[in-house]
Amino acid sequence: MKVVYTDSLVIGGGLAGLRIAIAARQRGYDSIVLSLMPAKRSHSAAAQGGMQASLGASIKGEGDNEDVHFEDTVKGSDWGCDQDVARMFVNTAPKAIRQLCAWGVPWSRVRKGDREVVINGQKVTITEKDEAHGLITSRDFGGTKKWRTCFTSDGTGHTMLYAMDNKAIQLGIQVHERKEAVALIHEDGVCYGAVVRDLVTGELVAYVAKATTIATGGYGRLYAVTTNAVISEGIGNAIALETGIAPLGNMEAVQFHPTAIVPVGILTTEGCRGDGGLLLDKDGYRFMPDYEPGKKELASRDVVSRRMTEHIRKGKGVSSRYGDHLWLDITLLGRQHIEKNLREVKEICEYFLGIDPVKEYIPVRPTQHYSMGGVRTRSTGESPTMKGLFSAGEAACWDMHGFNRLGGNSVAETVVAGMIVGEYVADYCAQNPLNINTKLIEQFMDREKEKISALLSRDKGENPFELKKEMQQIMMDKVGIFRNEADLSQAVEELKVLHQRSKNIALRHKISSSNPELVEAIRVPKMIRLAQCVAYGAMLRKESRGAHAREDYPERNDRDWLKRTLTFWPDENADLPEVKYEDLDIMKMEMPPGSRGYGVDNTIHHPDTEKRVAQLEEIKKANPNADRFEMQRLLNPIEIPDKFRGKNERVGKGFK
């Protein structure tokens, strides 16, 4: 038996996995990153659009702040936000940025004077402040008030990606590609570390950690057509759940992207409309404008999303041999802005489509693009039922987003949560010393060398990439952007036979190193599960909130489902996890419910929150003189690393 010991261990290498091991590193322990793959080829390179945080350089930024930032965010999660979360975030994504900055990413710079723009389809004229000149810029992104995303053209996950890396290896940081934790090691609900196949040999090697991070990104392919990387499968939500005590958060909340080229639903970045794109129908006509009068194309991504199903329904997309679609037009923006701004949508398109889109429209459609759920945890990062269990990113229930997330707060989620989990990870490397007997590593490395000998042993039973193919069109055409009861009940009666199936897996290959099917063979039936988590925690919300939409029930229904889904898989047997729901509370709310500003406001309003808001004004009028720090600690004070602390500086106005 082979048994590697860390400080902390952090299973995925993108962005908030290598953050979080560099802010352990930075104070004094040992850090191991597991990753399917190189670390610089991880997801979070896909990233293109930018990262919001509230610089206010740009003059289309300007009076931009922490507390306009925390209002998009929270209108934009629908009110499901964690606001003490969304707070701390805020607060710490300008020292985020600026810290990438000094760490070598080359954000693209305001440059004063004039410069030409497309705002709401016409080209206008913008004059850049000379003190501005060199700062960060900002590009605008759906549901913000203020151009607010940095971006180093539409590579920025890449450039950030890099950044990071070089820095975890300036620290000697371990980086162990081509593993794949199987199983989380635990007892008396403490984390002790994983279980971990080599994708390589097949070896079976015990990862033992004071501190265990899960952040292994989201879920994209529980479905059939997606914006997400191939092993975007939610490995590391699976294996938190099937602990049977770390629970996952609003599974149900799952985020269509509104301009996916069609048909292989790659993305096209936000940041095309942001700068001025157009979406048309199949007669050139622009529809959003009728839905949406005041943010057009850049309504919050859940808004785009249905409108554009709708219009669709209407008869008014593009019919092609895969299924009807609307049009993406940037030709307006010129192309000396997509070739320099744009130019990985351009090479997409080119590789891709055939086509360039400075003369040509491009064919989109909504796809699957972000998990708002994941592995629950408190504003620390830390599972609040599994000790020593944390999680950041995308793989996270932290939770910022809540049912709904804005563009560009993704990646800069998964380097503010890698800077602030980080250090709650070295507080509890501090604390809490190492005492596992080796007794425990043997059983779950035993249990799982027994799971791997009975798929290699069996002789007939299901096809792994078959039941796989099932379950994504399962979650494709019954849990997608709209929703409904029939086709929601469907879904879980259908996910239930193919969780009965997957336990009858056979191979063709019998092999345990560098075999894809074994591979698949192990991944498929925690697939399965998580599917089930969505699907079911889907039919049971009754209500309509951010991305989760039921056709059935229209109205966001404050008074009864103002609450957080908590998805547990105690019993391996089952075949439905176990649902509780934890209420958020409007009493501590620093921005109680509202409405969003979308369509007709049809919110079922939680009684308290009159109540709160009342509270808050007597605060403020209690408080005349308070600034807005001060005021801010009246109405929500949060708890935060004190390096974080700090006001944030933008020019001109000092730290006001």
Given for the second form:
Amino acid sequence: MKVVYTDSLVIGGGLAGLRIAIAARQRGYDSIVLSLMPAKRSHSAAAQGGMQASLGASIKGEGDNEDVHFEDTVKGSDWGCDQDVARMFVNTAPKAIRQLCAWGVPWSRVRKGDREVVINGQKVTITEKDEAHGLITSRDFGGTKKWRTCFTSDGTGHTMLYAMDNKAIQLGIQVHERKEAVALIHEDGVCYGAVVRDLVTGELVAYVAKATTIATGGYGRLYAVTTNAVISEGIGNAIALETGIAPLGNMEAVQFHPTAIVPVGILTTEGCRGDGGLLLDKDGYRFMPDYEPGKKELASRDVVSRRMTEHIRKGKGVSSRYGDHLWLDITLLGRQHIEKNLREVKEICEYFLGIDPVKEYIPVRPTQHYSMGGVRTRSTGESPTMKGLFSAGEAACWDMHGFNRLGGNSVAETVVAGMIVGEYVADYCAQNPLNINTKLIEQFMDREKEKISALLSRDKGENPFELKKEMQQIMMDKVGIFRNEADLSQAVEELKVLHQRSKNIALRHKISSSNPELVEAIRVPKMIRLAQCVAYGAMLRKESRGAHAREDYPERNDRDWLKRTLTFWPDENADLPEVKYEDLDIMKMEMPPGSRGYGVDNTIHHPDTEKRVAQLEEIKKANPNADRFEMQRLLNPIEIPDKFRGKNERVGKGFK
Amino acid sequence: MSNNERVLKFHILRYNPQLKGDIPTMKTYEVKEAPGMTIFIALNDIRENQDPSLQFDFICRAGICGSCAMVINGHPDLACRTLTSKFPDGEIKLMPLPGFELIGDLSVNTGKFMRAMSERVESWIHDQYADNVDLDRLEERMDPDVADEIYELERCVECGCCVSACATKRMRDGFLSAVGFMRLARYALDPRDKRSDEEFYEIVGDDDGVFGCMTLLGCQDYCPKDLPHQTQIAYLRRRMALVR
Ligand SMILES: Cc1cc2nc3c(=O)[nH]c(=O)nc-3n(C[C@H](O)[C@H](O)[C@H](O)COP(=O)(O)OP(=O)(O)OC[C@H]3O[C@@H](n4cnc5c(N)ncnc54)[C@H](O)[C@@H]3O)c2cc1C
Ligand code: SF4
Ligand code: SF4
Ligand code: FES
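Got the form predicted on its own; any chance of the form predicted together with its partner chain too?
Entire complex below, previous chain first.
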């Protein structure tokens, strides 16, 4: 039995995982990162548009600060997020971006003087201030009050990931590539590492650690068409679920991005619309202002995706052999801008569509994009029910996104969570000596070995590729942008059948080393279980909140549903997960539920909302001289690790 | 996108070094072409419907992550963004990228090579204060044009096309290769990196470095991200020549 020991095991080499490994390493703990492939190829590299941080250097970001960012984030989440976490996040984001700046990210900078931009379809000249020259600039993104999204051209994730991985290399952190965690090792509610399969040799290796972090990204590939990478299959979530002890949070919260190209689903960044691009229908008509006169194309993602779908359903879509779509028009931005700031988009259009977006419209359609749900954690990043198990990044439900994440808030989350959770991981390593019985390791290793031999020895059975396709189609057709009871309950039933069938997978190619069919056979049953969590959670949640839109329950229902879904799978042989709920306490909220300002507000309010609003008013009245920092502490005192507590400086504003 | 469906012929090198006794062979697979089909789509079709053991590496399938470089009808390129319609006779020959350790079939270990490259050029900002910056304060300013120029070089996706296209690399195993030159040039350009030319010289000032390069520019011809190899290599050579 091969066993590798370390202090901090990080499963996932994207932005979140690397940042956690760096934090633990910098505190003197040995860290090993596992990744399905070289870390620099993680899906974080695909983030184009940018990272939100309230630096407020660009003139259109003026007046921005943590409070505005907080408000946007909470509203964006449709009040489903954990406000303590959102607070920690907005305070740390400027520090995270500045650290990445010191580590080498070539953030695009403010250039003083006049420049022409497109706002609401019109060319406008804005004048950047002299004193901001050379500071990190920002662009407009959906659902934000200020231009807050910092970027490097449209290769933001790429440059962030390269800087992060380079930093990890500098610190000598080992990244074990082509390794897949297939099970967690745990006993009595404590996690001790993972059983890991070498994707080249097929060997199983036990990685034993004090702290184990799941940073495996999203689960977009549960859907047939998604902007996500082919490895975004949620395996990290699944192995947490399979412990039976660690819950997943809000799995039904799945985001659809308005503008992925048709048919393949590759993303064109929100930066296209942020920079002034428009959505047009089959008549070349700009329809978003009719639906959302306020934010138009730059309403929150979930809103734009639904409006586009509504518009297509009215017969206004452009028909094609791949179904109806709409147009994204960025021609008005001009060649120079596109070739400089939207260059990846241009390449994608040229290579995959054979069109030049400088002159032609881009065919787009809302497409699965982001997983708000994931391994449920406390604000420290640790699982509430399993000690030593942490999670961060898209894989986690740390819960700063609630039911809808804002564009640019995700890569920001990965690095901010990496910094904060990384400190708690290091604390955990400091406080917990590794005490593990080799019997336990053996037991978990044997279990996985047996599963694999069963797969390799079965003569006849199901084809894993087929099962996966069927699952992806069910999710597309029945657990999509608009949901209803009939579809969802059908999806739940159909997935149950798939789950049963997945216990009987047989391989055509029966070798245990590097074997794509075996990889698929190991993953597919896990993915089906996750799909069941999504579909079942969506069926049970009888309201609409953020990206979870029920046609049969169109109102947000705070009275009955201001709660987080927790999904467990305690009984391996069960057909369905167990679902529990965790209330969100309005009486502790700094920002009690209100209207997001889109469409008609039909919220069913919770009785506490009014009470809390009154209470906040009183606190404000009683402290007329408190500045915004003091007020924040009065409204919602939260704990931030010392390192990240400081106030953030802004040009022209100092530390105010 | 054409409407008449063709049957494509994929000739693929099959070899699994993990299997004792396996020998490299070319195998042919037929795939019905679909509109907008890429090599990514076709290879998955083959894996799912004809041969589940076929190995290849795709991740982003959008030309962004650099995983899928292979030799396509003699030229290294990113397979995920190569449309099959590009090949008029429908014959497509796929070979693994040379110059890297073979994992199996079309999958090669670029990760190991690139990590070694990063360690060799010390692909990070050298500034003793980088870890002591006060994160609460305004970041260090940078000229907007300089930031753009650095990004130009940072667009490299470590796909390895330039390495596989390089004649010098074929002869000198220890040759740093164009990807390493681009990385080094990127840090040499970055005002945040405080290394001196002498220090850069230590890394590339020999025949395994820029002076071994024959400037035949296979690298530039095949770089899918159009990095400016020619100008940068020439610039590095001039700058390094001045050190002595
Ligand atoms: C096309 C696209 C564009 C985007 N643009 C933006 C944007 O502009 N702004 C923004 O804020 N967000 C954006 N996002 C979202 C954002 O990029 C992701 O949410 C974020 O990068 C996820 O980072 P991560 O570190 O959590 O995971 P990832 O970067 O996905 O990394 C996951 C890691 O886990 C590893 N892994 C997975 N499973 C296993 C396993 N079983 N064993 C071992 N290792 C495993 C993988 O190898 C990988 O290293 C975009 C997303 C997409 C899809
Ligand atoms: S110019 Fe020629 S020799 Fe030099 S790195 Fe490029 S391909 Fe290799
Ligand atoms: S320089 Fe170009 S060809 Fe070489 S690895 Fe980078 S992207 Fe690929
Ligand atoms: S799969 Fe990412 S570049 Fe081809």
